[in-house]
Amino acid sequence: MTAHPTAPRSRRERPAKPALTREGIIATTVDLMRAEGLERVTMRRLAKELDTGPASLYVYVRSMAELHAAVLDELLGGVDLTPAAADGEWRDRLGRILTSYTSVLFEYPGLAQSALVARPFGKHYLKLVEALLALLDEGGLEPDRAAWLLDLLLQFATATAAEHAHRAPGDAPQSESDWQALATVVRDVSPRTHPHIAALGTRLLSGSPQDRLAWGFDVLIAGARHAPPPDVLAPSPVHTRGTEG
């Protein structure tokens, strides 16, 4: 009995494909994100994720910049904010939220490094601004002030995470051993030539990560109290774009 060739199946007879939503490409990229590192999320790949064509993507999101910038927003929903109601004192509270943002970060090292560009502006990234300038505002520091140390708190830890995360999911963090070559360099530096580095010594190495980032935000804020105001009455390069020529 001679065996009949299966029927090609019709297109119609096919599940219907889920319709595409700027929602579901973001997640899609979140969780390509976590399998593969950041790096390797294209728009090429993206659409092969989701059976679609690469212009298919465009229609919701703009570029890779963009699509970033929508992909820290929702991992922000992360970061925990419940210090902002807690009791306690406010500049405790306040570094305990930028740790927890900046611990978002070290768990995606292609998105900390893309953050540094990055401009979300989403729902979560702006609980986040409410609620550092809420703390801002209980410790006392002046409108103008808090406008811009909120920038530079942000900057200071995406900066920090950016320079301690792994480029790709997998990699060995720096060995002890590189850290000790390091140490050793500092240690015996000629004191004729590089005499500030010689006085100082290990004590540039000193101290864990997470203690150097508080002592940042210390730093940061301190400075802001008695820095000159700043002038935020200057206007940005967004609201004189476009008036120029």
The other form holds:
There are 2 protein chains.
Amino acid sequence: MTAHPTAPRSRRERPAKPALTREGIIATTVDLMRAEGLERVTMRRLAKELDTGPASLYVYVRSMAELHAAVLDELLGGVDLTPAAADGEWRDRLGRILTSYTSVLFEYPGLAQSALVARPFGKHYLKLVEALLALLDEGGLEPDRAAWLLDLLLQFATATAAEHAHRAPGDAPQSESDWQALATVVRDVSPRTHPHIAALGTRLLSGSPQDRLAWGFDVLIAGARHAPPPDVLAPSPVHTRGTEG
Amino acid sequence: MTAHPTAPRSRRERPAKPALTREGIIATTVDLMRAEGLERVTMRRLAKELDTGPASLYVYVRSMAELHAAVLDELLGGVDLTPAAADGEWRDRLGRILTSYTSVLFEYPGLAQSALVARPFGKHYLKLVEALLALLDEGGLEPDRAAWLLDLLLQFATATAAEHAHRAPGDAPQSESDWQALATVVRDVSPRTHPHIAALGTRLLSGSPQDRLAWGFDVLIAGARHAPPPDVLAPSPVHTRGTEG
DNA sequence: ACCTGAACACCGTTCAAGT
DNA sequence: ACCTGAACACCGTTCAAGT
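For the form predicted together with the DNA instead of the form predicted alone, what are the coordinates?
Entire complex below, previous chain first.
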């Protein structure tokens, strides 16, 4: 692909190609993703864009999953954290940050899906967590509740964004008909076998994603205060994590 | 899986191969998944197992995603719904059903990941929803709150299960080291730049998945009662759904 | 020592062609 | 009419070999 004998050396005025470095790979992924969607950014496609073979990428990133995590953290730089230090009620400012986080993820639901499996924990993620914890602290929430609530809030926002991953290349043609199908099922359910579903009917499906999201944050924040405290908090809880015992 | 009693010319004593029908395809997917994991069940692999070509499957299933949804609903038949009609406190019985749902999904986190994007809404899913709504009704929760809480509970359980999708063929080798890396990051964070993270330290990571899950259910149920009501509930809310307006 | 061509071992889905 | 072989258009990752 390089160096045709007859070609002049400045072959094309393409947008400046980043050097083959970790940063360049991440930047190119972001560009390609914005232009064509996450699902078009494959290792091979990325390599082509960088005028090399796919193997070369593995010098700088461990895997596709690791690249996704790095890209997500990059995007998280776009989350508006200014409400953390602004005036006003803490609850309101918390909501504004969480909404900003969610709207960033909404642009790339596939990335949200990755984030669910492999939490990023990069630079920007850490700043986001710090801002959220500061607000929960300001709200007077017990530290242990805040620690667990943090995960609940971020997981809820991330999962909500991930739900919108339909990998559609251009539009979302099945999303609408999916929802129509759901509405039909809910409407046509027998009141004899499913009385509670029938009674609620399409109220089960009511509300915009935004309303659902806002209510979810309300529920989590109110619930963290009113639910019994996290009851299994050993003094050194690091090693109590799950399946090994 | 039933033995064909006639068996005219038994060509090979293989485990009984289901006929090429929708049910047979789903059953074979479940078998293959249990034996080798979801990630090994590809359309090609499935076709091979059924002694045909991959194209033939598309006569019975629309796509891989649709097949996943069908298989998940099949698995949801294994959720224990008996607590719905049992004695005892509604809250406790609700928790038991939700835990059963989650543990079914925990066995196949990849399926949970699919479920997040494409809700199944098959026969068994509908029965699960009915059981949960019955208990929320028994608990005296307002219908509108119950409708929205239902989604929150199922989404939380599903997302929690999906988090454990690491597609590991045999073991989970990176999961443990991932967590170690996380612990290191949290421990090594600067108290100057990230005071709240530093103050909480590994308490951020405390608790087993089970404890987190149980607390999450507590938070959602308590929160649904204490949060302000869903405020955007038009009388006929079906058409108020989001992006079109 | 650092990088990469080529290969390995696959994918989901479609459609023209067979029976 | 119903089914499917073969093709289309790709994948992520590894490693022996080049520079």
